[in-house]
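Single chain ahead, written as structure tokens, the form predicted on its own.
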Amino acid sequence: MEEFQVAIIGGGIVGACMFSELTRKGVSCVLLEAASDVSNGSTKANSGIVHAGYDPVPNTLKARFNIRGNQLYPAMCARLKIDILQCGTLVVTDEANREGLNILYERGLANGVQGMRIIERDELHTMEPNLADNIDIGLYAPTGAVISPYLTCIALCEEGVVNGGKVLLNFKVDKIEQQGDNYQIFAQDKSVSAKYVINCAGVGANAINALVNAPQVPLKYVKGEYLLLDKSQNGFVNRPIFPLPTKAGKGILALPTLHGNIMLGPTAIPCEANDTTVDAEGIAQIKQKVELSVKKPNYKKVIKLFAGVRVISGDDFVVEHLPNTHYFYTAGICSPGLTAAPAIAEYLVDEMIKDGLTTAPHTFVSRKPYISTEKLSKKELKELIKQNPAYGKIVCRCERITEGEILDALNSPLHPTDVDAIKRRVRPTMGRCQGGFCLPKVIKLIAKHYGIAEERVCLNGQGSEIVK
């Protein structure tokens, strides 16, 4: 059984925080993952903002840890030499509404957000030509800024692999044992020793706090459905542009991503813990809401629908140690948690070594970024494809996506298998034509790496084979 300072369940956001938080300090950690690829739950379906803070209720554990969280993704994303669009978001209302507004930027400045400001109707039409004939003000916050969370997550996870740390893919934690001073942690037939344990697991919180005896957390699951637009609407909004907040949540948003597309949702509908579908009720509310903030959109170029499931419990995170144990545990981790993330486990980790962990000096290893020959010059491409042919070949035309940035992807540190998690590090599939003509491609690239049939290849774990 092979041993650890730390073992870490789940490999969404806030465990890859964890997980590179620990390595760069030194700490002898395994990350423990029940799919077949980190960022494989609700982090994948994120709407990916950084929020900037204005929204959380004062002194809750979501406003200390969004706030934070903001502060320290931009110099995150330059250490994992990842991007972010500093774009800033604005909420928008009509004239009847703003005390609303008001009520919401004494907030932010409560929470000690930075550079807000209220903006009113010729400046904000102007910042935002697609806003709705009704919005008459905003609130604007510099600081709000868009990310890719499924590759923050990847490049979080690859870091700590390259600084020692550990990740076991399809390791479904079933059974927990405490021997001695550490914990014994079994998939089936695998197994790991840790004498810490942190239960960064999301929809399975409770699953695994019931293997050490620890609270059950009152969970409640909301599904937000989205669409995605083709990357042609590219500048139909130029940031996050947010309805004035209910009790039900932040609302439906249309906002630009970091690739150039345009995404619209998510709703807010009760759901079961892993039901991910979506329907005609959800695509119906989205159009009708989103044409509350801004002029209608063209959904004719929407190319993809998809939801992701929130775990929400009560009106705060959970963030707690089991006393007189090594134990730790997370729950309704939902928004803000992709920005509070960093911070959760900042402050994680001061808190484990508080309890006795222990660090040691370490080497920082930087992580090698994906080359995207999209953003190089016709100079640099050519001199690449001069190095290597493969960099010549296009495999995904919609997104530009070549052979050698997919055998890339294959031999990054977390050794993806299936063709999602090809699509998370390098894009291919995530095109107009979301695989019609790359998915063989990309299909028989995997095969012949791993020397298997390509009726062994799967889409998103074992189970979901392409081929027949």
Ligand SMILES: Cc1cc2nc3c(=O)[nH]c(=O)nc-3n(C[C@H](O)[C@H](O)[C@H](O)COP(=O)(O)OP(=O)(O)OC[C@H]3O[C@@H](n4cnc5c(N)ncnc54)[C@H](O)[C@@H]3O)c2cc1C
Second form
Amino acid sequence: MEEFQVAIIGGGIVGACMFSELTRKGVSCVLLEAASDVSNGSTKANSGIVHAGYDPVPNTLKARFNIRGNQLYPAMCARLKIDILQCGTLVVTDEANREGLNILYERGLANGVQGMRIIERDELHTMEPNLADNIDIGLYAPTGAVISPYLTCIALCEEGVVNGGKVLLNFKVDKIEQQGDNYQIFAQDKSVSAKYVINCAGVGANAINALVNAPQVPLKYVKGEYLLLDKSQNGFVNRPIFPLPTKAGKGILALPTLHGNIMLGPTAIPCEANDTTVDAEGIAQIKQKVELSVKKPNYKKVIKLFAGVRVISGDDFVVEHLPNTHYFYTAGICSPGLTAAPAIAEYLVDEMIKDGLTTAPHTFVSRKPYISTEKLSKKELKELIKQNPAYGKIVCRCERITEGEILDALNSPLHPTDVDAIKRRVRPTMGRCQGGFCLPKVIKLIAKHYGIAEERVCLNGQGSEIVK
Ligand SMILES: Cc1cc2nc3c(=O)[nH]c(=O)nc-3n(C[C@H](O)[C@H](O)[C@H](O)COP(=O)(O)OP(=O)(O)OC[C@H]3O[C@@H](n4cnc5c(N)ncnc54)[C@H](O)[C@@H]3O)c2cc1C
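Alright, leaving the form predicted on its own aside, put up the form predicted in complex with the named molecule.
Following is the full complex, with the preceding chain placed first.
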């Protein structure tokens, strides 16, 4: 049985940040993920905003980890060689709600958010020409940013692997036994051993806690549905536009993605864990509410509907150490969990070191970023094609992704095996036709790479075969 110092359960953004933080400190570490790829839970379907930190109530874990996470993100993205759009964020409202905006501003000051200012109508409508006519004022927070949440998570895991960590996919933890000083962690017939266990299992947090007799955390699940607009709508808004938040949440927003699409959403609908369906009611709600902040978007350009599930525990995150054990757990990591994750990992690793976890001198290895041929100059592309003609063969016409880029993804450190895993790395099937043209080609490339029949290639995990 393979033995590690630390086993991380769950390959969402929290587990990925833990994995990167530990491996960079020379700790031997395994990340166990139930799905066929990391970033398959809440982390793949959210707004991708690195929140500035004016929203959480002061002196909560949410406020503390949001502010610190926001500070950590720019350097983390530079280290991972991934993009971050430092566009700031705007909360907008009308004159009648000026007091509400002031309260948010004061809360931001109390939390330590830097550089915020209240912006008046003329400047606001110049910054964002597609704001609704009734919008008079806005709270601008320049430290807000937009990232690709799934690519960030994947890059962190890849970094962990090139720095000596191990990722085991399709490893759904179903039993944990204490044996001597170590935990034996099982997934059906497979197992690993580790001195420390950290539960980052998102919706699965209570199921994992139950395996070690840790407390059950009261959790509720709230679905957030989105509409994604084609890249032709790029520029409709230049930064995330929030309505004034209410007790029910941050409201329906319009925002640019890192890749030039526009996203509208999310709704906030109580649901079962893992319910990522989108229905007509949700779509109607997005349309009605987004137009309170911005002019009517071009709904004919919607190319995709999707939803993510927030896992909520009361008013704050749960980040705990089970007393007199080497077991740590997170639960209820809802928004701003994506922002907070690097700070949660920084805190937890410190706590583990205080608990006796030993680190070792380590020479950091940088992860190799994915080539994006679209970003190369003609000269650079020509040179690349000369070295490897696969970069001259277009597979996905909408996103202009070449065979070379897809082969890079297939050869990357986590060895992605299904279509969505390739999509999250280098974007084929992400464009306007949503795979109508390139899906068969992507299936062929995966089948050839792994030497399997095309009928065995899955969309997203076992049982999702595409070809009959
Ligand atoms: C609609 C929506 C919008 C949001 N917008 C933002 C935003 O703009 N900014 C922001 O900061 N935050 C945002 N969030 C919050 C953010 O997405 C979450 O806080 C974050 O993704 C939680 O990460 P996680 O690692 O805790 O959980 P997850 O990403 O869910 O990861 C948990 C992982 O554990 C795995 N797992 C579960 N059980 C087991 C098991 N038994 N064995 C092995 N693995 C297991 C799962 O497969 C999963 O991959 C949003 C959330 C939603 C839903």
